[in-house]
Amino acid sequence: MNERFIESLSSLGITLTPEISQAFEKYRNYLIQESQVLNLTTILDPEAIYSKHFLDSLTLSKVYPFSNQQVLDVGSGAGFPAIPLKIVFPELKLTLIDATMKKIEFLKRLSERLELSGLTFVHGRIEEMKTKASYDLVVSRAVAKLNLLSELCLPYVKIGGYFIAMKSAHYEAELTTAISAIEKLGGNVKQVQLVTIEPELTRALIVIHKTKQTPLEYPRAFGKIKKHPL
């Protein structure tokens, strides 16, 4: 296993037990295998998967104290950040949503291989979900511009909960454009945490606290969100 991965987990306060190590190894191997036929990831180097997928996902623990919360991962894709978080914090109650059925089917097979429980899989578009204001935390990794993403995610956060957008280090202009939308949707930017994952990869974690109820008309249909962003 990647030594830097082990050291980085330690710096996050995460102890790599044999069970956790085995789960990540199974995940990596299955991801590489399935990516030969499914469009899951372009990163196929075994060591790069540990840093650019697994460690990247777990950097969320720098800004959020995970325990037994209800968490929604929007645009889960190949399972990032949800599955690495579930491996390390098994008490989490996770809902993973993705618009591509093949990816949802992959995630179901993966969870069976890793013997994970407490996961709910949803095939569909986030703006069509009915469970508004139901989650302690909503997370999304590089799905859309922040002003659009805020409308898709904040309606599903409980008052007092958080939405964390995982963005690149060049987040400033995107955040500036999104501030008014975030406030209109009941959110307040609490902090932006920059995390260096490897020399050429820095992640910006934009932490948004939901302090007020989102107006009931949001989220709108995605076509409207894209055509007339807040």
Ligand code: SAH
The other form holds:
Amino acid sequence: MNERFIESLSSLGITLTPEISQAFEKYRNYLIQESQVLNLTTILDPEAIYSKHFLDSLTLSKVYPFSNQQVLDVGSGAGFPAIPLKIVFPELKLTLIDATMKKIEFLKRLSERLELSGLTFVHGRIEEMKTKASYDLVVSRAVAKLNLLSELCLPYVKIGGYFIAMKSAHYEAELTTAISAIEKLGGNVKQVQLVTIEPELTRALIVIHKTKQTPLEYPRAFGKIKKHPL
Ligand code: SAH
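Take the protein just shown as the form predicted alone and give its structure as the form predicted together with the named molecule.
Below is the whole assembly, all chains and molecules, this chain first.
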């Protein structure tokens, strides 16, 4: 466990208990171990896993008051940002969806190892999921450009809830292109929060409030979303 991780967490208002540190250590070790056989992450340096995956996932707590909400992570991959959030906020009711079966299988094995409960795993494409307007919060990192991602995520947010997209510091052009899509889908950009994780790594959290119902035709099939983005 490195000192910088502990300090950065405390700047997010998170106190590391021995249980939490142990869970992150197990997560890191299992991620490294499984990455020998599965293509889970290109970041394999133990310290970099703490900053670029764990801490990065937890930056969301700067803009959202996590407690026991229903949260959906779209395209969770090896568990980011969902699993670090669950480790720190165990009351969350989390759903993780990914289109790749081996990633969902990894996530199930991981959650057993970490003895996490209250998680739902879905193997499939988000745009085919039926539970629309059911989540307090939908989050997503590194899945698609914001105009496409908004159509994939906003339909699943309850009215009054939030969609938070994790983007790079160079988010402006992407956000400008996505504004009309966001509005059509019933969303409203509330805030963009920049968080510096380490000197060369700044995260932009695009916080979108869902204020109106999403028209029922969304999300469309992915081919259409891609070919004719909103
Ligand atoms: N969020 C993780 C993984 C990013 S890689 C991280 O930041 O590390 C993108 C992941 O999204 C892949 O695992 C891919 O299978 C998944 N994905 C892409 N499009 C998807 C869709 N339409 N529905 C569900 N999962 C999707």
